[in-house]
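The chain below stands alone, shown as structure tokens; this is the form predicted on its own.
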Amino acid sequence: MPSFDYDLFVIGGGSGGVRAARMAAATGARVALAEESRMGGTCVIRGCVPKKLMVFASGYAEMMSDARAYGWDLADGTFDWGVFRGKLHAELDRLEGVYRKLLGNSGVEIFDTRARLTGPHDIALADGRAVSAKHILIATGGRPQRPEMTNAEVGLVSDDIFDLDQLPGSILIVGGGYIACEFAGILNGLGVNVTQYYRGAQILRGFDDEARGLVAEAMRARGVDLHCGTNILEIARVDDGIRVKSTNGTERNFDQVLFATGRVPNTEGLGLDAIGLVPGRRGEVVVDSYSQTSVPSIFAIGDVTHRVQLTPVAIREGMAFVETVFNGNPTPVDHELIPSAVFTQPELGTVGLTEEEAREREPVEIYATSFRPMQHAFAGRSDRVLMKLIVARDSRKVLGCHIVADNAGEMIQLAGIAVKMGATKEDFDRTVAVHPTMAEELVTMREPVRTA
């Protein structure tokens, strides 16, 4: 039997890699993990966590306006980016420390350096050391991608936002996915003049058409200058900012440009070619339903596989990997009916099929309602929310649920349990409403608004 330095070597210290390392170590395995950047990965350091804190920060201006409508004598106040950024970085430092402590307490050896594959069981570290492992888990995540165009480097990507010395007076956001739309809302709420260009007909491609349409309306109503069917042709740095020429015939100057034009798997320089692993079309590590590559000793989880790019999914994939490899219980990854939220303003929460997907599969009934919520109506705001259920006409199962509202992310987590369990429309109907709430509409819609 060959002798290895470790039973498992994990490349990548994001949420998925850290969870897999800790769980494998709990089985008694000898585990090591290499991370060339900060422990915690995209979600903790450059993604979900700092972004959500910025979402919170950006909402207070609107809260103060609403408070006056409710009788509070408040001034608007001013936002201090320097104060917020300092506290934000301190919180990220704290969270990174928590991740390191969790790994250390689990007995995982940490290498703060880049790792590269040199064989089915072999890893070369950037500091010159070489180690071996019975199993290798690739969990290197993904990174933002700039478009292929001249001077693209003058634009920011999402990783850069959290380190800005100061907020720009104006910014152009290029893209229409959830990252672009979330940062449009965040920066607009913090007082930045936001313009957004998206080449497609409507933002948030892949989400329910009715829901994404309402989000677009709300973004424009809040002051985001959103242009669909528009892309940039040229970009260049000039004395007074960044000059952008676009397909809508305009040339404008902005203080900053943010490219939110997609993410790619982090496989460059990983050494896949050295072990005969052929990456997929987008550079991803190709795996089967057990997260195993074509090299039996090597597995991959998370965004580097370009399956479902969500932190909780990477964690689940890591747990399934450990169950399969170290607990002797082959466990395929379940990617069905995953709830998710887009932290736009208002939020979009979704689980299951969109109306467009469902009607292509089987006859469906659509239950939906849109209304002004009590809190906003009293404050004189015109904001509307959407509650929507997609129901199979024959089985009566709820195939999809879509919510556009403040705190939609909190609501969809709970609705996701029911949809995952296979609840029917009648199960929803039998549930007593919690009144007065927005979410009660999910259990009080009696007649479909349309069938398909």
Ligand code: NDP
Given for the second form:
Amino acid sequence: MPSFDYDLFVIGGGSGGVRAARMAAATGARVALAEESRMGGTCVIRGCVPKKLMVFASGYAEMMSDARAYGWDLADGTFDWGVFRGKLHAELDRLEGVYRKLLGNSGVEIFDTRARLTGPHDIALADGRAVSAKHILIATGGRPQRPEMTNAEVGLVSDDIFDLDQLPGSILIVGGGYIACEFAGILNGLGVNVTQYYRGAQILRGFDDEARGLVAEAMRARGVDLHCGTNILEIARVDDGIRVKSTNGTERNFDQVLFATGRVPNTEGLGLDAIGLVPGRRGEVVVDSYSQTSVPSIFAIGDVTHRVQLTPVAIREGMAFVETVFNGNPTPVDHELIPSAVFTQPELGTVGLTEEEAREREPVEIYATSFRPMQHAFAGRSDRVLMKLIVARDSRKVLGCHIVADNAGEMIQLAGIAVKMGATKEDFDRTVAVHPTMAEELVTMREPVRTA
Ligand code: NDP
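With the form predicted on its own done, generate the form predicted together with this ligand in the same format.
Zooming out: every chain and molecule, the one shown earlier first.
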């Protein structure tokens, strides 16, 4: 038996890599982890966490105006980006420290440097050291990609937003996915003049059509200048900002442009070729349902595999990997019925099939209600929320649940349990409503609005 320096070497200190390293170390394995940037990865340092704090920050403008409608005597305040950014980065430093400490306490050896594969069990570190491991876990995540066009580098990507010296007066956001729509809402709420170009007919492709429509409507109502069927043709830095020529025939100046045009796996320079691993079409590490590559000692989890780009999924993939390899209990990763939320204003929470997907598969009944919630109606806001269930006509199972409302992310987490358990429409119906809430509509919809 060859002897290795470690039982497991993890490349990448994001949510997935850190969790896998800690869990493996807890089984008694000798584990090391290399991270070239900050511990915590995309989610903690330049993704979910700072984004959600910005979502909170941006919501206060609307809350202040609502508060006045409820009788509070409040003057309009102004948002100080400098103050917020300072606190934001202090919080990220704290969280990075927590991640580091958790790893250290688990007995994982940390290498603050870049690692490259040189063989099925071999790793070269950027500082010149070479180490070996029985198993290697690639958890290098992904990074934002700009469209391939001249001068694309003058546009920002999501990583850059958290480090801006000052908020721009105006910004063009290109894209219609999670990141584009979330930042459109955030920056609009913080007082930036936001224009958004999306090349398709409706934002949030892949989500339920009715839900996408309602989110788009709400974004426009809040002041986001959203143009669908529009893309950027040319971009150039000029004296007073960035000049953009677009497919709608306009040429406009913006202070900043943000490309939220998708993310690509971080496999460049990783040494995949050295060990005969051929990346997939998007540059991803190709794995089977146990996260194992075609080189048996090498596994990969998280965004670098381009399966489902969500933190909790990367964490689960990491845990399934440890269960399979270190606990001798082969555990495939369950990618079925993953609830998720887009943190737009209002939020979109979703689990299961969209109406459009379900219709293609089997006869369905659609239960949906859209209404002005009590809290907003009283404040004079015209916002509507959507509660929607997709039900299989024959089995009665709830195949999908879609919620557009404040805190839809919180609601869909709970609805997701019922859907994952295989709840039927009748199970929803026999659950007593919590009154008065928005979510009670999920258990009080009696007649389908349509069948298909
Ligand atoms: P998405 O893949 O969700 O969206 C990319 C968007 O950019 C799409 O609208 C796409 O259009 C458009 N696009 C792609 N290429 C071009 C181009 N060359 N020119 C113009 N438009 C283009 O990626 P995001 O970057 O928004 O997010 C990446 C992933 O991160 C998400 O898929 C999600 O899994 C995860 N994420 C999750 C969050 C959450 O859970 N709340 C928050 C943020 C990110 P088209 O639709 O036509 O392809």
